[in-house]
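The chain below stands alone, shown as structure tokens; this is the form predicted on its own.
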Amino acid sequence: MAATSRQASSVSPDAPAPVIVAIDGPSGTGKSSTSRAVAAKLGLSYLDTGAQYRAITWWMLTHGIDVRDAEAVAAAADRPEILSGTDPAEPTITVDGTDASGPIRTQEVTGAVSAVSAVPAVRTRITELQRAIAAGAPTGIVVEGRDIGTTVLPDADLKIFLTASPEARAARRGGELKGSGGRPVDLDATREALLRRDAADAGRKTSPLRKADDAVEVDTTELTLEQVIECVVTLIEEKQQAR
């Protein structure tokens, strides 16, 4: 089935030229919170590409596909219909018409997404979807992920790579997990899990996690979320003014 997307509506004739912004980086650096807030502040569309990989992983798991079998995953990669909403105020994702925003955040999906996303057929399918969404965003878009500036949108108007120390990332992710489950989080275990995910993402043969040569690196370790947002907004506005 063909994958589709919901797009933003009308554009003011006085609005700045559409700008495509790629924000990459490992987990726990603030990509999602920053990207959504920036898109909302500047009137841009927003796309969480990680949610798309989680969505196809969730579909594989619920349909009995062995996620450790790359050939089986590849054979099923075109079957689910994935619909991504790009409103930063309320980003949505559905799979075959079912709201998947909650199910894709389970530990089962988290544990399987690296294996599924490493399959070339999956990356090809999702990359095509991401490029179509970016090309169709009338006011421009902030796209966040791990290979946006290097593979998905190598010609993006602005590329940003967010980083942070493993300790800071573990603390942030631990806070997210505690907030969603209410239970204490083992920060050492969380840190190790993040580092394992980093190694898997950076070591895969297809579209590995890495900083694009022309990306602006922003270390968020010592910055508040508000400071990161302001930094990224400034970078985008400078890019818009220079065009």
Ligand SMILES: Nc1ccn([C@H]2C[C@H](O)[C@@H](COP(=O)(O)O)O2)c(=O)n1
Given for the second form:
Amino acid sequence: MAATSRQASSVSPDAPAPVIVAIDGPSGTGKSSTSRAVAAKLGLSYLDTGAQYRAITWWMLTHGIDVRDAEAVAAAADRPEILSGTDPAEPTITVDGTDASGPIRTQEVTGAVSAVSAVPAVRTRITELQRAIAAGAPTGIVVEGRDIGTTVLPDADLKIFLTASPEARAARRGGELKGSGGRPVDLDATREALLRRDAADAGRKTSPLRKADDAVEVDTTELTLEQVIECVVTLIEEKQQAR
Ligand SMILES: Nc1ncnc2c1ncn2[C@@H]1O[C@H](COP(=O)(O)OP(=O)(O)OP(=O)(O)O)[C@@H](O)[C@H]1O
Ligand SMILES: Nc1ccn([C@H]2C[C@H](O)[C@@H](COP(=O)(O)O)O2)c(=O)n1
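Starting from the form predicted on its own above, please write out the structure of the form predicted in complex with the ligand.
Every component of the complex follows; first up is the chain already shown.
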């Protein structure tokens, strides 16, 4: 079992201390798009922790593990090797050496990921990977997920909690699904599916989706993606200047 990040770089001895940024929030609030763009702008690493939970879920599904059986999921939690590439220009995720970036986005994985990620043994395993990756990021890292500010990196230099109305989030997801071709998107069904996943993620016992007490909340409902990126870049630069 191993998990590391691949983003080689050399750091000068005079370089500022790495900056650790935690971005959490419900589904479709813009965590991935914002985190990736902010990391690219500031020369930081980027980690999509949802992709890791999706990767372990995909492994369970492809290895015949019943994802509703928490004991079976826990017993297998250490078996897959999950490797995250943290270059924001080209984030990658492999499971046992296989590129999983496509398969982890299927409806089957989306429908099972909340159950798998609620299993404490899975969270322990994935949290260890996340902390190791963050500790090894040469200039710092933007880590996005559900429990980064509360559990994974409680000492992060900056914590952000993104929100947006369910209608705005459904419309954004609808735009993505439409872009991928196929039938017209049912926005009500998309909204209900988002809310169901939020409820499962916020309702689990271990490390639920929650805003950290010291997180800055940014409501993105009325903001463009560019505005959100600019807002987060400014917050990080302010933190860096204050150090
Ligand atoms: N402020 C915004 N305005 C309009 N569209 C946005 C905004 N932020 C993100 N989007 C779009 O919304 C969609 C969802 O964004 P993204 O995947 O970044 O959200 P997320 O919070 O990471 O979702 P999930 O938790 O489900 O992975 C993407 O198509 C993205 O381009
Ligand atoms: N820190 C995290 C990140 C993600 N999850 C779980 C819950 C989500 O529904 C799922 C997929 O995440 P997404 O790709 O939509 O960001 O993974 C979690 O429990 N903790």
